[in-house]
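Given next, in structure tokens, is a single chain: the form predicted on its own.
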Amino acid sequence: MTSYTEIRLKEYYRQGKITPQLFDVVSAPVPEPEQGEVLIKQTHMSLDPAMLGWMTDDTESYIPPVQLGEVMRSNGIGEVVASKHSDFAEGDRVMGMLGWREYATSDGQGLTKLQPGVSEEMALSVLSLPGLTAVQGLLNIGKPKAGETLVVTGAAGSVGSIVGQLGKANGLRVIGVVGSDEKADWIVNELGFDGAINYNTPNLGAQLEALTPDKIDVFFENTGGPIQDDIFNRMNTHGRIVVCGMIADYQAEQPRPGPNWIPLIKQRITIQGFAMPDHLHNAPQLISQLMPYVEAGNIKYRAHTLEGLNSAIDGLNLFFSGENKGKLLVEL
């Protein structure tokens, strides 16, 4: 093969559905690695909600946006097909920020070798950003204690599902908020959550009250939406709220108004937002925190795999519709 396909950002995302008009799909010559570089043929690519922010022109966010004309940013896994780098050999499977393209060159910075026996799905679903985010957010910020109650929104997603399982492994009562009865069944009967709420059903407050008889100590927020107020109002004294995402507001013309702050004073609640670029330098430590749970069989996952590079464009809309089931991946 002398050419390959890559997808570049052509227009910034504003609002509404992700459309092909935002991107340029181009053909480019397959590069030759220079001294100290490797050439990688990408096989699996991760789709993540954070991409929706990377596609805007928000220069005040936690990470600079993708520049117009640049290859769309993403994490992925590929095989080294040519190497002029002493640390990598042809045939090595590596993971890193490869972008929306079939081939990429790298100087090795940020590349991680996959160990034998670790599948591409396992690496991107657990050992990559989802698992690191879950560990940092729940264990290091939420600081759960056995016997407490944890509520996690987006509980069937790549991050939320791991957060809930970490909570169960640490002796918490875990309630998940999801967008369908099928997802509710999965997190309860497959992942071991103590209860689930489908946010598309009525009487959310009453459902939450019934499932949290001792109220809520830790709230891991991935989505926003109306149920946020109900959860906030059931927080216990000295409760912790960990804010990871607000996907319900990403398409809104106006974000939902926040809750009244008086309960923050009365209940001495701690709220902390976080973004993983601040913590990626601690990735080895986070992996070491996660691996005992993986090795003990405490972490299950499922992957929702799309086929072909171009499927990434429409695939991003699954985050808005909630139709993705598990970690969203593209197999090239």
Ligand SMILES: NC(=O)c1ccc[n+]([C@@H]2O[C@H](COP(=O)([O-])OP(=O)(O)OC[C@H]3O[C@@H](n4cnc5c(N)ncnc54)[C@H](OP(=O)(O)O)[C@@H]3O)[C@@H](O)[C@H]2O)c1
The other form holds:
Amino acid sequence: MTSYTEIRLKEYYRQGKITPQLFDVVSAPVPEPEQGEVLIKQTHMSLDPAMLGWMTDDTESYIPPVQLGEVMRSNGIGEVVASKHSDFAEGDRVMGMLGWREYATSDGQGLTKLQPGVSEEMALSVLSLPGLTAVQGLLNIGKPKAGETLVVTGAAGSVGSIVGQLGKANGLRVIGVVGSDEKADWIVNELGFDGAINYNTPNLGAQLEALTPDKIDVFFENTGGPIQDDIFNRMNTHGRIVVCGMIADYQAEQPRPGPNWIPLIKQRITIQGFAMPDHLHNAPQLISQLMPYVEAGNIKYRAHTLEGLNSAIDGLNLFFSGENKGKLLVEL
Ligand SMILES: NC(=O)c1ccc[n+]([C@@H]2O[C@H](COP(=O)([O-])OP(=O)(O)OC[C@H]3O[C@@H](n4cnc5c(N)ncnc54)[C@H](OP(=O)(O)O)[C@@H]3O)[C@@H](O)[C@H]2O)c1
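One more: the block was the form predicted on its own; return the form predicted in complex with the ligand.
In what comes next, the whole complex appears, and the chain from above leads the way.
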């Protein structure tokens, strides 16, 4: 009988680097699909910063943690290699929450077929969580208007790079905040952002002031970190702050306190946090909002692909060192 590998959570994450000690790498026999099920051979897995939260015993969050002993949770794409389900045939490419495993069975719930001509990288980098998050956060919450100024942090990341490009396509001035000169160069010269700030350089406030002569109307926050205060203090009256992520605080022993609230009153600023599990029932609507931009060639992306299931473990650390250049994927 053929066997396959899956990775189960052994210990909850607490502090520091993500290490192999947190996981059990287990070999198991490839299962037979039951009646009404398919067997999927996974080919591409998405890694996401949120996984760190799913690996803690925080039961207060928007989604329950992975239970100890369970296969680590993830979205992925695979090929149907055996089907006893009337809606799926052998050879179909499907996307769903397949987990950190080489093979998975599914009853079809939550499984979608990839359209012909759509690559696995495109599906996971744009047409799933990153693109849906950018649309929900920027278009539906941030409500950008042509001529306004948008500042997005984590701007070379999978969500931030799409947010900035949606902003440009809607006629905004777009400034991205990133952690390296290489990423600054990519968002300006490849993606067409109007400017970039490397937060690892001095005089962040002065750089921001120079790049936002009309101040800031929409702030799409992916990271937190010290530049948050500079951006917050440069918001225009009736500005909108969309809080998508705070990655600078995910591993911090002591999260940053954040800005003072008086400008919220003086400038009548709206701040809204959001979490995509609240909006995934609306995925077809969000995709239909995104597709015109994709079809018009407005959305470029880059995938950062790791090789082999085991690379997922250390791969998660790349989000926190900033070494991922684009959407982090694992090819199996
Ligand atoms: N609310 C939701 O439903 C939702 C959905 C998806 C994602 N998110 C959040 O959105 C954010 C971006 O996610 P993503 O998948 O697109 O990841 P990503 O931006 O592709 O990767 C994470 C990036 O965060 C940056 N970063 C790491 N530590 C940082 C620090 N201390 N200060 C500033 N930046 C830091 C790094 O870029 P640099 O090299 O530029 O520092 C790193 O490449 C994350 O916070 C994630 O949790 C939220």
